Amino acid sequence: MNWAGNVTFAAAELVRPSSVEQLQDLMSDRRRVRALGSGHSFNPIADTDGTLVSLENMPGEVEVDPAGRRAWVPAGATYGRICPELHAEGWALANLASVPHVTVAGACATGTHGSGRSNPGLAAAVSALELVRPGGELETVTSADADFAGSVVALGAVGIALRMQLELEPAYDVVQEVFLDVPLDAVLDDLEVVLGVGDSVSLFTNWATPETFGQVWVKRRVPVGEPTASTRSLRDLVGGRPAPAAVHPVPGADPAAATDQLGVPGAWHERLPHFRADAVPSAGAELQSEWLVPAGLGADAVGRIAAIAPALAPLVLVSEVRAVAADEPWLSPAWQRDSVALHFTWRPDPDAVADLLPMVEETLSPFDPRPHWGKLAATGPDALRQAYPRLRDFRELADRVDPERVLSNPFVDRCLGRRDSLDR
């Protein structure tokens, strides 16, 4: 099963492969293969008839070089076991997303994000990357490739990952801010500059209280070991209170598993994440999905959604809205454009859920989204074509390095619109 409990895997095998060698015998030899990272995908884009594989026993070591400003990182690896060896050698990443128990290899291969207007997803720090093709080859892809950017958000759909390349700076500290009961209707009318207050804001609601926001996180960074500087707040802008305690982003559940608040400086890879990575992150027991639309929208597409509220409240643990900085990788939700990001983890009923999402896209059509590719969605082929305008190369990409769709499941196929079978 996945994390979330709501996708029981339909491979025959999984296998846990220990060298390149296995893992490239095993490709040449199997004919339909996936790769599983950490399981927090809430939709089948990990599952397989054929062999599933988990790349958890693969060896790999984080690799730094200090002149180039970049690391060569297990993609099998999460984001909490390398984050603080990166640290520990005085580098950083610019962003996380706000779980670290993901894989680096799984978290930019679905546009995982974090945020900040100023922060692009996760596979914007990616310049190289090492994968194992369907008949075993193992090839490097760089930056200065001609197929880079249809390679790093490629849904699992050209290879596994092995190792990937890492821009890195210099290590920072970040501060942690929350605010309580900001009102909603000051936030929209100036949207784009509530998201800017801080390096990283992150707006939380339950919608049971449209009104407002019920948390409001602001993440700054600060020169390591340095005193932290005052910076316009945001209750001076929009209003709210400072939280005068720990909270958890969804009410009621326990603030220890949340990173550090109040203003306590602390190493960037303990701050950027909202969960710590020794704690069950968000509410545990629950599922996702998320919309990207253009940032200048994102006031309007926040305040229809508003409207929907009392439909929402009944299913929504809470609710996110992040802004993403434009990027380049093709089936990037934020390629090209600034975004504003949606984000909604309902409680755990699959169901009830399935039912409210085409509502909820009915609701955001207007606003040109994108839904995330690892979370649960509606949107049928032929909206994807359009949300995502490189959808076309990436396919003709995939059927390139993968003729016989070693690396394909119907999840895939449906996004990539081939309305041919497979041979199963």
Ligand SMILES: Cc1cc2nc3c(=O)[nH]c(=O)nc-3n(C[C@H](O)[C@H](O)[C@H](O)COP(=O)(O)OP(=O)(O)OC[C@H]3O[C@@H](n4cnc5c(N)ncnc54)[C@H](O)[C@@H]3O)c2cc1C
Given for the second form:
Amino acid sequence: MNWAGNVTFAAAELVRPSSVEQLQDLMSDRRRVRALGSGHSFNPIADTDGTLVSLENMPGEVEVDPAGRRAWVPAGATYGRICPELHAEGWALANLASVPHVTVAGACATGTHGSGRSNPGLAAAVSALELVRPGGELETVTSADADFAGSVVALGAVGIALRMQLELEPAYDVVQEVFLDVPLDAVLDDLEVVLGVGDSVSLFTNWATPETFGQVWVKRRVPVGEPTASTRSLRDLVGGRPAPAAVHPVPGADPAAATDQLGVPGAWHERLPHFRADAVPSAGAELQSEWLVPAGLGADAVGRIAAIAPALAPLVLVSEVRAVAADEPWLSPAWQRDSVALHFTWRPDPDAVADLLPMVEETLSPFDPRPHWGKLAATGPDALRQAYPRLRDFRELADRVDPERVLSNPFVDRCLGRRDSLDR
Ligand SMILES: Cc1cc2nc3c(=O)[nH]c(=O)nc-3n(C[C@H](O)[C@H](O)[C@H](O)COP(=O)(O)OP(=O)(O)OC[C@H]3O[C@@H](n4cnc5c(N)ncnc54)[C@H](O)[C@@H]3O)c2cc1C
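Next up, the form predicted in complex with this ligand. The previous block was the form predicted alone.
Below is the whole assembly, all chains and molecules, this chain first.
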């Protein structure tokens, strides 16, 4: 089962190879194979009717190359594992998602992102990856290779990543401050500016009171060890009041699971995620959906969603609006366009959510939405092809490196428009 409990994997077996040779053998003699990360996706993207492969028993260390400002990391390791190690050596990643619980390979494969007008998705930090291809060959793909842009956000369909090379920067501290009851109209009047008041900004609402964002989280880098001035600019710009105590994005949930707030500086990896690595993230029992729209259309898109708030509120635990900078991976939801991401954490009611998704997508359809590959959407293959202009190139790449479709599954086949293979 996946983390959310809404997908029961059809795999005949789950294996945990403990050497490269074992993984290569598996890849060469199984009919159907698929990598499983930490299982935090909400759809059957990780599933297979063959062999699921977890890399959790694979040996592998974080290897920093200080001169190149890069590190090789085990692809199956979680950010929660690698980030403290990078930090201990004086290094950092440019950005993180809301959860450190996900694996580097799994997060990158689905185009996972954090927030920030200057921050692209996590895959943008990858400069090379080592893949085991179907057949068992070990291959390194670097940013100099023509296939690279199709090989990182790759839905698990071009190989099983063993190691990933990540771009680093010197370690930095971050403070996060939360503002309550920020007027929605004022935010939408100047959405791009508001999403730029910090290095990472998240607007939260549960749509029960659509006239306000109940919480606005602002994360800002500060020079290590320096005191911080409070984020006055958000209040001056659009209103709201500083949260007097720590909060959790999901109303009513325990703030102890959230990363430290109230302007207390801390290491980048202990502030950029919303949730602590040692706690259950988010609501724990939930489903999620997310669509990215062009940044310039973000305010209109959020406004249209606000207009259907009464239909959303009964099913929404919390909704989050973030900025994501344009990047280059072909299947990145922010491919070549600065974006605004509209996220929904739903109550764990799969049927009700499935019934509501077409309405949300219809509402967002004027804004050219791109669905998140790891979350729930109703987007069909034709709409996906329109939303992701490089999808055809990606399919050609996947067909070339995996002609027998060893790595595919019905979810991926459907996304790629491989109608012929759906009956296999
Ligand atoms: C509580 C919660 C919060 C979240 N927050 C965010 C967020 O802030 N931003 C965001 O964008 N998303 C977010 N997500 C979504 C999440 O980041 C993605 O679903 C991500 O793919 C999960 O990573 P995983 O390791 O669990 O991968 P899995 O779900 O296990 O797998 C996802 C895909 O990666 C492939 N894969 C896994 N390992 C490998 C490998 N070694 N080689 C090749 N392919 C591989 C799988 O085959 C599958 O296709 C959140 C999810 C949850 C549950």
